[in-house]
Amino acid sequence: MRIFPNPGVGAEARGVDLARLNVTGFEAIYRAWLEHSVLLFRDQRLTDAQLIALSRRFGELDLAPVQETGRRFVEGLPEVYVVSNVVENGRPIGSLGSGEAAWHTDMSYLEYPPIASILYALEVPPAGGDTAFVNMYSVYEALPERLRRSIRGLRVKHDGTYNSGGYAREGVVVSDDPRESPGTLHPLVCTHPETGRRVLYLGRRRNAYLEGFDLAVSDALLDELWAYVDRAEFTWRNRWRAGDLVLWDNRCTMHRRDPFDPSSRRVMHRTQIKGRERPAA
């Protein structure tokens, strides 16, 4: 395996067949993942069963969340979440549509957020639908010392009202008052449990709220922090190709998706490694 780091975050791992990965190869991938936070593997050929088997090497898997369409997973394989805009026989086969998905960390509204996500591309549109990642270690390190001091010890509410496509989650009573909306409080600055590095843990902007602050003050401080997220020097964008598999660490990255032509087909299968602990300062 050869590793080719990206300037902002992540790396491409070449010379790897993930369907035939031995123990030594997996250990090398795990080390590279912790070092680079995001890994891209191109030209993979995996069945859903092989995708699940690979994912389980990282830990116990979450079941796919219920989609806004009422469907959520590959039939008979509840660990595989379908991300797609495709409609067959009048019904969407997956979730999240073709629109833009703003910067977010997967399911950070949970008490035990997922450790990692794996997204495998089966069909991709000819243009659009790119996924960008941001290095939240670097974002934290770029904050002025004044700002770092001002956020020390704070907790931020990670909202659970909407999914990444902007749809209300099943069974949720919608409220756009972040003090009342469903969600979980996590430390704003966390320590990665495996690398020991400090990271800014924002989750997503919509309905976020800093505990104990007036709404206007909370919004102003969050806006100041979010201004550091979209800097090119901290990011990397993947222009998807069929056969791409991307593994990312939800504890120290965020990601977003560009919109694409809804008449194009985009089909991705995703697995998610279950969280083992609460984010800790």
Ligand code: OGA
Contents of the next structure:
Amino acid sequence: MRIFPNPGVGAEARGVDLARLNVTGFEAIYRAWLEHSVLLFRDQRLTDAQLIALSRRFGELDLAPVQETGRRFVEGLPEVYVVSNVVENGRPIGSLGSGEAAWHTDMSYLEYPPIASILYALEVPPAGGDTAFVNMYSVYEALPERLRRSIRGLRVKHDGTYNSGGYAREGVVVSDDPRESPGTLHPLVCTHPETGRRVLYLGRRRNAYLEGFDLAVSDALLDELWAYVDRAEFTWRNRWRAGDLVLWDNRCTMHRRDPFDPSSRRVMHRTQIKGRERPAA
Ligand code: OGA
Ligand code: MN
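I have the form predicted on its own already, so could you send the form predicted together with this ligand?
Complete assembly follows, chain above in first position.
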């Protein structure tokens, strides 16, 4: 395996067949993943069973989240979440449609958010639908000292109302008042449990709320922090090819997706690795 780091975040790992990975190979990938936070593997050929087996090496898996249609998962494959705009027999086969997905980290409204997600591209549109990642270590390190001091010890509510496509999650009572909406409070600055490095843990902007503040003050401070997120020097985007597999660390990155032409097909299979600890300062 050879590792080619991207400038902003992540790296491409070449010379790896993820369907045939021995223990040493897996350990090298694990170390590279902790170091670079996002890894891209191109030209993979995995069955769903192989995708699940690979994912399990990182830890126990979450069952796929409920899709927007209320459907839970693919028949017989409870660990696989389908991200797709394809409609078959009048029913979407997956989630997130073809629109933009705003910056987020996966399911951080849980008390124990998943540590990692793996997204494997089966069919990709000819243009659009790129996924971008941002390095939240770099975002934290870029904050001026004054701002870092002013956020010390704060907790932020990670909204549980909407998924990253902006669709309301199954079974929630929709509220657009971030003080009332369902969600979980996590420290705004967290320490990554494996690397020991600090990150700004934002989760997602919609319905976010800084505990104990007036809403306007919370919004202003959050907007100031979010202004650091789009900086090109902290980001990297993947122009997907079929056979790409991207593994990311939800604890220290966020991701977003560009919209694409709804008449083209995009089919991705995703797994997520269960978190065992609460994000902690
Ligand atoms: C996800 C996600 C974006 C994409 O699977 O968690 O945000 O590019 N996907 O499909
Ligand atoms: Mn996501």
